[in-house]
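Quick heads-up: it's one chain on its own, the form predicted on its own, in structure tokens.
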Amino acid sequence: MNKIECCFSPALYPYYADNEDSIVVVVDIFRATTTICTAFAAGAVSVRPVSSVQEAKKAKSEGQLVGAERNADKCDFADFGNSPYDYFPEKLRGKTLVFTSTNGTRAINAAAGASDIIIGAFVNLLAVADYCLQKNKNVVALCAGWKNRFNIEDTLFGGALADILTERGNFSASSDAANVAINLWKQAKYDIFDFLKNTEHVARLQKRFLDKDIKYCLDINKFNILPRYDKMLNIIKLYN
């Protein structure tokens, strides 16, 4: 029986180090992993995640295409921010994107020791679940959270994924964290937007008049794509 775990924050991920042979699903619903999926849907060939603004600025100075965000705001030097609505085929088709965000890219780098890292969001939930079922290995949903703190939206994704895997495959959600995530998901799944309306990150985005981003990020199975991190090259590419 395979295990499905839910790690609520990158700060907790070292305690999951014994899962390095697991599939690690990095999730940052609002908005990095949703935006990465959107960039690929718009025709990007690869995404290079970087942790720091300095790395992103250097890439921009070298003429590379850059998406950069901090504290929910676009960095002034960047071509794009962290809104999925920034990413159009006309700008991205056939291009490589250098990308940094407050939480999501840090979570990707935190998981860099794992053997298999994929990018998950509600917009590609079923594609993620199908990959995990096909590989038939232990799974850790790594929530990006907010500055190493717990958030609800990423945990809901972990619960949704665990719910599918335990229903359809040889998976057990035996840990307290996975069971909490599943129970939250079962409460939220009939109206995710309403469930999240009073959460911190929703308030943060609404303050910036980004209600359309919120709704976009909660659109389940919008894309049948699976971005996968190649740690040898430090790039994310589509899994075929």
Given for the second form:
Protein chains: 2
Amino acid sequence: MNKIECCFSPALYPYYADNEDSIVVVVDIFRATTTICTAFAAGAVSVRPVSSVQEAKKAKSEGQLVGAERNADKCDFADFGNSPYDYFPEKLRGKTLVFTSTNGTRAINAAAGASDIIIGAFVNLLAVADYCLQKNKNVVALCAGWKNRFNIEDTLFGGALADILTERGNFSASSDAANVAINLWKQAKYDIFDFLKNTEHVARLQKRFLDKDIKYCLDINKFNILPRYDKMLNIIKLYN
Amino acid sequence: MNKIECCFSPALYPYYADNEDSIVVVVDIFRATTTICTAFAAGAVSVRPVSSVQEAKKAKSEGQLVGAERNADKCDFADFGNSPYDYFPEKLRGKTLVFTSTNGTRAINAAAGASDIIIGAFVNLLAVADYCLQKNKNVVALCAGWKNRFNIEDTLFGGALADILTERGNFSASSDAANVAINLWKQAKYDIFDFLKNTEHVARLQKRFLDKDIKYCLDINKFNILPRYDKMLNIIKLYN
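What I would like now is the form predicted together with a further copy of the same chain, since the data block earlier showed the form predicted on its own; can you produce it?
Up next: the whole complex, starting with the chain shown before.
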């Protein structure tokens, strides 16, 4: 029996990663992992995650295409921010994107020791689940959170994934964290937008009039794509 | 308006402690903080928390009274383990207890920078709430968890405390973590034992035939006492 774990923060990852052979699903619903999926759907060939604004700035000065966000706002030097609506096919097709965000790249770094890191969001939930079912290994949903704090939307994704894997595959959700994620998902799934309306990050986005981003990020299975991180090359590419 | 926060793990404490002036409520329902309350109820005058088994062993060799647990089992050299049923008035009255447990002392250490650290458990929930209402400052419920992993029982205590403070006092629970704690508490409060029956630590205790410990630890407001940590002296004493 495989385990599906839900890790609530990059800072907790060492306590949930008992096995380097696990699949780690990095999740940052609002908005990094949703946006990365969108960039691939718009035709990007790869995404290079960088940790710091300086690295992103340097890439921009070298003529690369750059997406960069801090504290929910687009960095002014960048081509794109963290809104999926920034990522048009006309600009992305055939390109490599250099990308940094407040929480998403931190989560990818936290999991750097894992052998198999994929990018998960509601927009590609079923593609993620299918991959996990096919590989049939332990899975850790690694929530990016907000500056290492717990958030509900990433946890809901962990619950949704755990719900599918335990229903359809040879998976058990035995930890308290995974069970709470499933509990919350079962409350939320019939109206995720309503369930999230009083949460921290929704408030942060609504203050910036980003209601349409929120709805976009909650659009389940919009894309049948699976971005996967190649740690040797430090690059995210589509799987298959 | 004061904030009530719920921090799910000692490893997350730096991201929830935005203010050294907050009250930090250290919570380890199964069983350290319940047992510390019990030791005071049995007449102990103080409890000295120590981090390592070596320190506890040294204290024992110096003739002190020692409670010591690792991985839910009593350390064989100690006078007591981590079961509240070990702590009889005949042995504790007027005494100082040296105490170490897998998770509880780790949580106290994590909060060491805070100016006001109190010991919370279901057995003294109302005493904790009254203290917070009276002090009227920000509060962080710091869940000891299990080896830095999230657990449900400590989170439920955080939710119960947040529920009381927001109902009766000038407190808001605005973070996602505090809101999830309240959400879980509202599901659990009519039958906490039933709600917890499939959780990690209940399984760990039941394997050791400790059903009576579990029920004891869920006995709300059994004691009207408030243990408070004096960091200058590294000692827990009753507040009055």
